Structure formats: C-alpha cells, structure tokens
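The chain below stands alone, shown as structure tokens; this is the form predicted alone.
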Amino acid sequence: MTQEIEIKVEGGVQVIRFLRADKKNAFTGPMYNAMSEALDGAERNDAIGVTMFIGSGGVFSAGNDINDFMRRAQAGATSPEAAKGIPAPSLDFIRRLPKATKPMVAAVDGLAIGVGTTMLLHCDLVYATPAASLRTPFLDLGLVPEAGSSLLGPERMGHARAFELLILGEPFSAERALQAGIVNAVVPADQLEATALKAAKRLAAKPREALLTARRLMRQDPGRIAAMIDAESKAYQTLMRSPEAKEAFTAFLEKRPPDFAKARRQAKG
C-alpha cells in the first residue's frame, strides 16, 4: 500500500483519502493501485457498505500525475498495455468505476481535475466545499475525456453542460456543479469530511440488500458506461501518437503554451 493514499473504515465506511497534498493530490500508478485494491475489497468485505474519496490540503486531486502518466504510457508503448490506451493502472481504477455495487461518495474541496472530475460522476453522492473548482482539460492536451464521462456527463448534465466542462474545458465552480447535478451539497470547509461521512454511515447503517438492488435499479446496466470507458481508452491509444497530443504534453512539461499550428504543419512536412 502507498504511503499516498490512506485507507480505514469507519462505521461501515471505507475512507479513501488521498495524502500527496504537496503534488496536489495527483495520482500516480501506485495510488490507482491501491484505490483499484480497496474497490475490490469493499466488494468482498461485509462490514464496508459505503466507499468515500476525500482529498487532503485544500486539494481534492489534480488528476494524472503528467510525469508519471507519460513514464507509464512509454513503458507500455510495446506491451499489450498500450492497446488499451489509457496506461494501465489508470485504466484498471477506471474500469472498476462502474462495476462498483456499493454506494460511493467524494468530498470535494479545492482543486478536481481530470479524473479528478470524472470519477465523481460515478459517485452517488458528492459534497464540495465553495472553494471547488472542477475543470477537464483533456482536449487541451490533445485527448478526450476518459473514464465513461462522455456518456455519464450528458446524461447527468444534459449536453450543452456537459460539453462546456469535457470540451471546452471550462471550470465548474462549486455551484455551478451544484446547478448542473454533479454536487448534493455544498458545504463550509470545517463541515465537509463529518457533512459526507455522516451520510455515507446513514447508507451504510440502511438494510443492505435492498441498499444495493435499489442502487442497481437506478443505476441500470453497467455495461454500456464499460463500453464507452474502452471507445474513450481506445481514442487515447489514437489521440497519444498525434502531433497535437505530444506538442501539448511535451509545452506542459517545458511549462510554454502549446503551438497546435506548428505541429501540424510539421506533422504534414
């Protein structure tokens, strides 16, 4: 287990919290790991009813670690990992989303970007505090958006919102996210950990098969949010070798603005 990532239960809550507070909570591959273990875990063990994802330092999580996602993806570049896209274990934590049968509940405060965003739409209940800011911005990196958001993000917000924050990028404060309905609540700072764990204890503590049938029914088939995640990991594997996609990750690294133009007329020659 990562030292960035602590895991307890509590009362029947699995607590995620992520503790790479100086990075801003970006995820590398051990932390996907250990979140993808605790999913799985949470499925075998009975005493966990409900699992919660909380940031830490003002920060929920900046998403993929860029270093380390560009590390992991050339690694897989001649492995059966790189067919699928999106680097594993990024892959793997996503893909888990959705085949999750327990409730999950994120609290929000501070910066969530990427993944950071996008998983909360898998989450059945999410608190934020007004200092949130939710933001995806993968076309700027030449990408699309990942972890099923192409269908969950319409679907939750209609299209119009949905593709002003995946495609155009633009940040969602807290209570834009509240109008849109990616966030319940939003709450003072000082209240946001107790504000979410005490409704994940109140699911938890609820009768658990009719916990899970009922968030069955309203979720409906998983399938279909499995193969949208595998259309968006396969643009990946297509989007990561274009000329835009390596000129926006490599000005990200260099810290410069991109130049778009220039990589495609160095692309056609």
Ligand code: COA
Contents of the next structure:
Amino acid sequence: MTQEIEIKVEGGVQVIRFLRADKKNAFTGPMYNAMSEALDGAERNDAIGVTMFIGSGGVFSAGNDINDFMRRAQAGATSPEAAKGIPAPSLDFIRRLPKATKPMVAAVDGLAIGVGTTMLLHCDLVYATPAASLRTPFLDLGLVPEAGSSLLGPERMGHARAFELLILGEPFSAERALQAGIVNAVVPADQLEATALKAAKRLAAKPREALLTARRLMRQDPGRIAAMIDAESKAYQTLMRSPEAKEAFTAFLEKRPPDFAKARRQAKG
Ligand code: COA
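Having looked at the form predicted alone, could you now put up the form predicted together with the ligand?
Next comes the full complex, and the chain you just saw is listed first.
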C-alpha cells in the first residue's frame, strides 16, 4: 500500500486523495493499484455509495508518471508481467472506470493532465476551481488519447472541442471546461472540497438501488467504452515504443524540448 494515496470513508463517500504533490500528483503503479483496490472495495461495500477523487497541494494530477512510462516502454513485451498477460497498473485502473457501478465525483484544483483529465470524463459530477487547467498532451508525447476519451470526449463536448482538447492539446481553463460540459461548477479553492463532498454525500444518501439503476440507464452500455479503452491501449502500446515517444519522454526527463525529426532520422539509421 502506498502513502501517496489516502482513502477515507465519510458519510457514505469514499474519498480518494492524491498525496504526491512534490511530483504534481503524477500517478505511479502503486498509486494506480491503490485506486483500483479502492474502486473494487466500493463495489463490495454497502457503506460506500459514491467515490470522490481529489488532489492536493493545488494540483489534481500530472497524469501518468513519466519515469514509470519509460521503464515500461524499455521493458516492453519482455517484462515478466507482460509475458504473463498482466496489464500495466494504469490500464488495470482505467479498465475499472467504466465498470464502476457507483457514482464518481471529482474535485479539481490546478493542473489535471493526461489521465488526470480523461478520468474526469468517467465522473458523474466534476467541480473545479478557477485555477483548474485541463490538458491532454498525448499527441505531443507521440501517443493517442486513452481511458476511452476518444469516445467519451466527442460524446461529451462534440467533435470540435474534443479534438481541440485531446488532439491539438489545447489547455482548457475551468470556464472552458464548464462550457464544454466536463465540469458542473467552478467554485473558489477554499470551497472546492466541501462543495464536492456535499454533492457526493447527497448522492450517497439517495435510495441506493434507484441511484445505481438510474446511473446505469443514463450511461448506457459500458461495453462500448471498454472496447474503446482496449483499442486505444493497443495503439498506445505500439506507439509507446516508437522513436518519437521515446524522444518525448527522454526530453521531459532531461528537461529540454523534444527533437522529433532527429529521433526519426536516428531511427532510420
Ligand atoms: N511524471 C513524472 N514526474 C513528473 C510528472 C510526470 N507526469 N509531472 C511532474 N513531474 C515531476 C517533475 O519531474 C518534477 O520533479 P523534480 O522536482 O524531481 O524535478 C516535479 O514533478 C515538479 O514538476 P516541474 O516540472 O518542476 O513543475 P512545473 O510547475 O514547472 O510543471 C507540469 C508542472 C505538470 C506542467 C510539468 O511537470 C509537466 O509537463 N509534466 C508532465 C505532464 C505529462 O506530460 N503527463 C503525462 C500525460 S500522458
């Protein structure tokens, strides 16, 4: 169990708090595993009606930990986990999102990058502060959008806005995210947690069977999201080993701009 994810249950709400602010709450394997276990626990535990995600230190999450990414890209198909068909902790967590039967709420302050943004598309209620900034730099990392966002993004905000956020990589401010229908309300930072928790508790107090049934009806078939996650993941795994993705990750870790043309030239030999 990691110290970087805190899980507390309060008033029927399981609060999952990201506690890795020194690394902008970037998600590591153990953090994903802790979140997956928490989502599984919510399914089994009647005392939990709702799960709420919240960051810390003025950041929601900088997405996947890039060091973890690099290690996985280098190990590739030769890692013992891959050989046994065990999915990466990130994929394992992402696959649980459409399967979750209980409502999910997010409270977003500051940066929400990569999966920090795409996981919001699985949430039923999202509250943000004026400082919230949603970004998905997948393309700039030589990758494709994940977590079913290729389906949920256009559905939620229309093709044009989804393309701008997910493919162009344009940051969305809290206001823009509100207009795009990703965020329910923008609230001052000192009221964020209380606002999200109050809404989550209201949901958790509703007749449970009616709540879960209504949510299931509204979300329709989760299988189509699961299928998109698998298609995205296939493309992602291939691209993660591409010269351009390797260059993007190395450049990030070396704190310099990437040179994609050079990476392509070197790959050609
Ligand atoms: N993976 C691993 N480490 C990360 C990280 C990530 N996704 N995001 C931030 N960090 C680390 C930085 O390496 C730095 O570590 P250090 O203090 O040991 O050098 C620390 O968090 C603080 O980040 P820093 O870049 O110094 O802060 P900043 O305010 O200048 O920039 C970000 C913050 C989030 C904009 C920038 O760190 C960034 O672009 N991160 C990568 C985001 C990303 O591409 N995520 C993957 C999406 S698929």
